[in-house]
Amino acid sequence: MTNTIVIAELNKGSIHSTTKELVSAAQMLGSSCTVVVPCTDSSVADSISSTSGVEKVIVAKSDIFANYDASGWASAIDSVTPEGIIIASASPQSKDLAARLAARRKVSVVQDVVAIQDGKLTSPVYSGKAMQTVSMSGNAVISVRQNVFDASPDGGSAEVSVIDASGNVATAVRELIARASARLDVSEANIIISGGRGMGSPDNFSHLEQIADTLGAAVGASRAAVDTWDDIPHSMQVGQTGKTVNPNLYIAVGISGAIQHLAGMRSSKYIVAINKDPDAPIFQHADYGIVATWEEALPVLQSSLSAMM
Amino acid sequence: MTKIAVLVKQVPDTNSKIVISGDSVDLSSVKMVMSPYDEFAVENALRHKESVGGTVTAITVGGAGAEKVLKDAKAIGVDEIVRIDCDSYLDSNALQSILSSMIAEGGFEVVYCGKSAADTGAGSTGPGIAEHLGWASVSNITDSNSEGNFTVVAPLNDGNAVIEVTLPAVITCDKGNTKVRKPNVKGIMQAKRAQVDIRACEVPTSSVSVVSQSLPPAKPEGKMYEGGQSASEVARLLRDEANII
Ligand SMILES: Cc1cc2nc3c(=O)[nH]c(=O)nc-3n(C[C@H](O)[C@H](O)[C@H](O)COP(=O)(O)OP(=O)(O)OC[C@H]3O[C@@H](n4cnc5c(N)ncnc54)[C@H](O)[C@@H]3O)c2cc1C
């Protein structure tokens, strides 16, 4: 069986849940995980070597883990990672990561895969309105998307090396800017609650971040939202050109489910719409589907959710 | 004179509903677009050479029927428009050694792309070609700036930051708050007009192959409900049916 080497997923400094999902991914693919986390403090490490099908965890060390630079990261991965598939999270940035240590070994990259059968892989194309299933013949690097595989359960005892490891950076940070908002990202968000055009104004978005606050989710917005509100930011945009989620529930509030905004959501294991319109698009892919206005659903919709909590 | 190539490709309209006949999707009657990302590299592309001062060329894989793409390059102010004569399947390494070969070729400095293709959705490509070439590249920029040292913003851990990138680089370009310049009459004119620039190319094999496309899954019919008042019934299903609160 092929070796397959897991790219641990970091979040503010330590291990994401979703690296458990790449390990069960790998074990689908081949045998003896290795898992190897870039990181600039060895310790973070611990938290997933116990982690059932991990046979060994590689720690690479270095400055250069603090801020993501391509071809700096590229490099200092590729030097400690030994052959075989490797597996990253379909995140932004690890997929511009497994883009670059493909071509860095010469072989090829699929990207967001959300299946994997007998040795096949199946991703979403055309903004998710196919899916394609591929083959591939020796190593390649893929992605894989969040909250597809279930996570590797606990209970294994991996062994760990520490290695220092070392790339050339290319680019240099030279102003941080902070998110405007302290919220939570849809991209980081088990629960989405986002508004469209049918909330009427930005003032009103406030009755999302009440329910967002209830619920511990994210709020986003349809494209609508953000070109007719400057107070909208363009990171809150979910769709064809904002950001792609896969969470566990979207609400949708005032959004008619244009193609585009589908393509950014339509993975949602639950999908819940508020539209006035019966009619509206987005009925077709909800789970539940309220034909109300948002005036009247919300607050029903708020209290009953804060009973519950 | 900074040489700066833009990688554009064709892709269905996003607004096209995709068919699948066999095993595979069927694009004959779907209306051909440039990918939308690609619009905002072709304007990053513009407004590096409006500042330092060069030539822009707008590149594409595929056969004769993805020149179109290229005259919409055209028609917004590029300046070369080319075309690698390639209508095979390419998997992600086969394709950037294609385009990489070109690029070194050409002589270019910097190269713009799209963060990802409307139709793959892969977002491969800008920085496949980086590593291809020993440059360093930024993905999905929201903005640029070539006035004194290269900037770009891009997303870094929790916000965004202000990157200074060595050239030679290749940039993959977000949407952010750049507005695209439309073409005008004067521009579509010379579009038709323009030479395409063709290239023949040596067509590398590909280890990974497609085996089928279909459409996905149907989702079971949702319930359906009227009125304010349901949201609390439709609260209590979140929690009991689906266990998600
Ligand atoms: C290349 C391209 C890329 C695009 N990318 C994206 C993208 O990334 N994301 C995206 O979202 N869109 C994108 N779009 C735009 C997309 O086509 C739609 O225009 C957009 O999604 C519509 O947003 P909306 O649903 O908020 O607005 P609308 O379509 O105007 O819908 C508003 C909805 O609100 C409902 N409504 C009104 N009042 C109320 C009320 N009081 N209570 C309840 N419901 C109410 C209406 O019935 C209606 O259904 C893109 C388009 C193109 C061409």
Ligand SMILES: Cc1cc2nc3c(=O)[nH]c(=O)nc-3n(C[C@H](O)[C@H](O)[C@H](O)COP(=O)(O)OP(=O)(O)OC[C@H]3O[C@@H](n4cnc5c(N)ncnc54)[C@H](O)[C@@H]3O)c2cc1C
Given for the second form:
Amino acid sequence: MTNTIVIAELNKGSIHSTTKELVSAAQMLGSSCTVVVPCTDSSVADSISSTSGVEKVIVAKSDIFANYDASGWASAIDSVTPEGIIIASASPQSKDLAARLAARRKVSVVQDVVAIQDGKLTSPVYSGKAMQTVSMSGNAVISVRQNVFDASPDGGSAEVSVIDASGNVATAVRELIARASARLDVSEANIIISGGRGMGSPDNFSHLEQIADTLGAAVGASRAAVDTWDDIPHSMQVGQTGKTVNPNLYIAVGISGAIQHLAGMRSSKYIVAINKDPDAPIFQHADYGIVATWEEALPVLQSSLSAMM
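Can I get the form predicted alone as well, since the one above is the form predicted together with the named molecule?
Below: the lone chain, stripped of partners and molecules.
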């Protein structure tokens, strides 16, 4: 199995869309793709971990990545990058980095690749007047031009490892605890409890969070709740203009069941609806419905779940 390692291209502190093109190129050269993200803030890597074809994300966190230093970057990235074919963008900075990584590893470098077929690399020579095609016989470092390959789509779920090279242990530990305790995203959860405008106030979502903690669930929201309250972020929204989810259990609290919301969750295996309006459309799609206010239903639900768990 050939390992391919993509060096993420960053722009203004976030991962550039070119990186997903590099993942597509990597899949043409190997069967196991790892993305290395050089950064000062490990949260920037979250956007690439869901890319299809990526098996692992290595976050190389260090203050050295705040500004480009050719020698420092090459040394830091080389130290965390596994053996394999390294793929970088053909931007001026990344081409320089590619050459330095190749020199450190004593392997060949091929710049400005515009085509990959059957393990052969095609790139322009003589200022683009001719094209050359070369074959690889082992590991190498290559740079790939932008807009040559289609971007790899979302749909993956890669393992993320953070290697903190800053030397600040206290900061690293705080970040580790924060990442480990972060509430599960609705797109990843097997159980979701969502609230709508019927919750009355964003402060009342704390009752949903208590139940979510008991069940190991994620907390979602309807578009009406997101649009009404600034305290409910768009990242929680389930629906046609939010996130489409497919959990085993979906609990809708104070959600009427508008078409927009149903489009994002009606494929859930089991749907439980809690709403004070017996004519709410959500009941037409629920496997189990409770006609009650959230104030009446949630304390009983929390008590029952705590006893069961």
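None of the values given here were measured: they were computed from a predicted structure. Residue numbers count along the first chain shown, from 1. We call the rigid core the largest set of C-alpha positions that still match within 1.5 Å between the two forms.
Residue 204: CA shift of at least 2 Å between these two forms after core fit?
Yes, the C-alpha moves 2 Å or more.
Quick one: core overlaid, is residue 123 moving 2 Å or more at the Cα between these two forms?
The answer is no, as the C-alpha of residue 123 shifts between these two forms by less than 2 Å after core alignment.
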